[in-house]
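Shown next as structure tokens: one chain only, the form predicted on its own.
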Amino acid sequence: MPLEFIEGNEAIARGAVRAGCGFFAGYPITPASTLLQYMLDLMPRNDGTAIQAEDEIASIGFCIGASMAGRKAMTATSGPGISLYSENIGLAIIGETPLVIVNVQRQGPATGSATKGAEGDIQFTRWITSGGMPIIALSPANVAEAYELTVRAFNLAEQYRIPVFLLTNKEIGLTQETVDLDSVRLPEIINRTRASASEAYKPHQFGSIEQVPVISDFGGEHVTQFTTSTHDQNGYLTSDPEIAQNMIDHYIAKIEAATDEIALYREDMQEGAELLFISYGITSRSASVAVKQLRDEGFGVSSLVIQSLFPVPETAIKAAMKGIRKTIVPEMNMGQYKLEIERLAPDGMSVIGVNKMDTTLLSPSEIIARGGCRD
């Protein structure tokens, strides 16, 4: 395939098709609307189904149903829409439903600036449902990564039976770049593990607490249950405190036990560096330019670009911070992921947030100046 000039939303749609997505539902909302348009075009041509639902709540509900019936499913929205998704995200977690949720972030709060970018939903995504259940969230920095991480999002959703978020923003979703998608290295496609027709089946059966249950498609080989309420491994409602806690521990353990396996990041470490940049998403592109400028001036600087925001790749972050005097965390919000860095920082290390929510991108010069990188 020759070089193409495409936007991030189209790359995500094509990544979904490559991953085997068979169902999409969404509702128009800037800056995610073109993703809906691409899926409406691509799904019928690839043996899939795409629906423009009546609203955001219906969109994610349709996707949960399609996923439990056996289809790989994806939905997409932006800030106000992700708020409306929240109850059904809890349902996807308690029902252990594989699902990809794309959030093309925009300036907020509330309606905010619908045509302006930001990365303001980071902590909301992590804590979107009751009880602090862990989720998986990936963050691309460009069009090629949007394509790759979409495939990885589907793999993770299928592997761990969990909703997986792809957090982009207006700048990535609607900005066109020259890419060769055939040159993007993709992982092998992973499909959910299904129960055999001959075996007795419990929809949430696990032995060890971190084990991911096999799945049986609704309408298939087994009679199964699916509920929004507290349930046991059979999917039957329960008020037994011990069973309830065991299920909660399971939802947490299956993700926390796989944190290092899920971790995705790019590191550019310089021996002897005392300054570290930790960045993600669109802001990592400005951070990389800032790193180069400082190195050209003779400063020792290392860089860690995080692609899997949650679960937090603690092992990689702690390793990157060894010997570091100051860590700079630039973000298009008022300091959300900085909180994760601060709790991992060793005593005596300074963590400086460079934050901005005026609808414009952080520039390399702003990051250097406001981060006190030359001090």
Contents of the next structure:
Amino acid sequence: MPLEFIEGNEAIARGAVRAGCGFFAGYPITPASTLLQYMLDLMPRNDGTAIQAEDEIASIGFCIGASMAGRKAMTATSGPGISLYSENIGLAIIGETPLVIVNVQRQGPATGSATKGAEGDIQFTRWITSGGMPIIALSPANVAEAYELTVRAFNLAEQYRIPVFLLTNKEIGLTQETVDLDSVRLPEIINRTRASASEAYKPHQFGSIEQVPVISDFGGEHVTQFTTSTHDQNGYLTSDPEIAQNMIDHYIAKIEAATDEIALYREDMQEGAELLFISYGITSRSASVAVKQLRDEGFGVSSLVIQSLFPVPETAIKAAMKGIRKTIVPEMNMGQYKLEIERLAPDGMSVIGVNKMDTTLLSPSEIIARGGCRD
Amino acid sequence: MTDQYHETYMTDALGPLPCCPGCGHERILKDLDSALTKMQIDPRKLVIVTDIGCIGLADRYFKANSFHGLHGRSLTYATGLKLANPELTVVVLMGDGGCGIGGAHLLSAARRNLDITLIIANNFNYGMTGGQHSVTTPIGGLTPTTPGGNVERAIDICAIGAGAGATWAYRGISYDKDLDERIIEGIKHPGFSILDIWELCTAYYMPRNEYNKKELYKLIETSGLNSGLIVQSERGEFGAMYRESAGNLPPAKDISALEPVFGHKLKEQTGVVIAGSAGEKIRSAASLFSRAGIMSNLHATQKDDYPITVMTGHSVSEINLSPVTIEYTAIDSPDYFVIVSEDGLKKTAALVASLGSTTHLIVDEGLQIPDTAATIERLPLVRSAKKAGQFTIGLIALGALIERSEIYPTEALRESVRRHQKPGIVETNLRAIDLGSELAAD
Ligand SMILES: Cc1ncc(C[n+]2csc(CCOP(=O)(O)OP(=O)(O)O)c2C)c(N)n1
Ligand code: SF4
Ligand SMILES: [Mg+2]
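Now that we've seen the form predicted on its own, could you pull up the form predicted in complex with its partner chain?
Whole complex next, starting from this chain.
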């Protein structure tokens, strides 16, 4: 049980190695640069390749190529770089490419405050590319969880053939914390299901629309196709409206059908509570201090901390809101995940956002006061 | 010639190539087919990567792996494929349009010299979107977007590639008799190879500019650009060099595990801020201090704040120590505040002014601090650092703080230094801690 003092970015790099990552490409940007550095140090020593690309478009392009050639791939950036990834994220979705994308969020828009944290990219992540298809996004609250969720992100990417986002924050990425990585409970490592060599292969073959196609790596046993264009299950271009719709339905269904399976959250429910906190990421830690304080004062308070932001774990959120009068959603943005909570809120329940983007953390007392928690 | 794999690498399963009659792309693709057929590359180990544009329709007409990506980005996928699997033969088909929008990748691929072959189907315009001008449209060229004739100079793709370090570059036209042989040479070249092949877009550029096969031959002369094999040199191939350098890396540093062997006196989370200047090793001192906390059975967090221009201005570290897990990592009202120099004071002046009486403030004797309710302790930090040596002021201050606060034993901080510092500076560091302790004891 070795205790260490490491930052979130290092935990992610080590989680990637643990998950079997074999390829990393990135471009320097605060607060994600140290992750590039850790991967450049770790990959070559762990049978992998890590490279600084000429720009972010190349970073993610290299990763898509490497993933389709069979390597588990990861890239990392922050706001300005994520914006440049957008078109290629669509490519990874349409090509059903397993890929882990780390966004160490910083305050934006644009260059914003390079060295300051925020959670401003939540809805951007959900709707990150033209066409508007679903993705998976996980959000760790601390360094240990950054390690765990990295492994889970790789698993999900392989399992669902989709880009999986790890939404962290400068406040986790560059904050050193005490951790014992050996004590972090990790899931079994999942690898993509590869097509059998003896059978004919179609790169996007599914029976029912939610089925995830098996994969054959470039350079593997089959001759295979990958395309950015609307295609059929063979990967051949098509202009048939029925097939086009069927593929779109497939990209959506394979994630929607797995929503409950992907759902990751921590519940801390109190019998009879009328006040609920729904939080995620670094802000969930301020929320948990607020919860404890309010309970000490005699208030009934429940808390739901969401680790899998997308697909939205609706079942858990709806269950948590049962009997609740008021739900507080604190975020280091101007009210983004609150939109998801509002659409799921039962009639008569109020949803209060506690929001700021002044580059500082939301404090527990700020959340209590601005959330009207004692009202 | 053997036909181990295919008598032709093009398939007619999808019908004829979707090119306009006479389109130069078709000629280039036939020559690529001829080259591949002569080479008999295992189709499973061969990838045709295409860019966007009419040329981007071509990949799936080959009996090989095909990868059709975004406009201008084909070289990036090719790079990922080749790095991930060096066994692959990777051929990229790109238009002149792709060379413009993806110029950065062209330069980088040339510099990198990864073993990829780039064939540019250069028809001087964007065929697919209606014949608009591209980076290779000749001066005077008529296109829908240069109605008065193009006035932007055409780029010399081979010269640009060569300038960036390409090790093999050829320029020819789609009518070249031996184009398939040139393609074979390009593929066999152990590094990045470029074939800039000029050709006709019969739908747009050719009719608009009263252009034909003869003109195409002439253009290569009148353009003043070189043709034929322009560059052929040898330089290490990127993939091989990367793998070799990876093999020569020293072993990774051991994980620095922290054993909690000391005790502590904290009942609750305690915030410590240390503020100084860049170059004073404030972050490093703070890290030794935090680790000593962990070695004393405490939880710790540390955040460092400094300007992007790291060698100048302030350096402020915020440390939390706590007997239980730390949730909220910001320090709104520090329990201990240490300011060692003017830069640190300037950065934190507003916070200093707002401090309450619960903060113990340790400052260098020479600093003019704003009015504050904090308990102030002035110490000769700068003077002591002159005695103890460069880079010691942070540890002197934290040594004093630990003596004063008794958060954990001074020995934990000393042990942290022994465990984490390079042997050469351990003695100086320990001396700094002792000096700090003495200051606080005085
Ligand atoms: C990012 C982006 N911008 C614009 C387009 C539209 N577009 C499609 S093909 C093309 C030009 C292709 O020209 P070229 O590369 O010369 O190929 P050609 O059609 O001449 O073979 C453009 C601009 C696109 N697909 N993607
Ligand atoms: S538009 Fe031009 S480039 Fe495209 S197929 Fe027709 S002739 Fe060829
Ligand atoms: Mg063109």
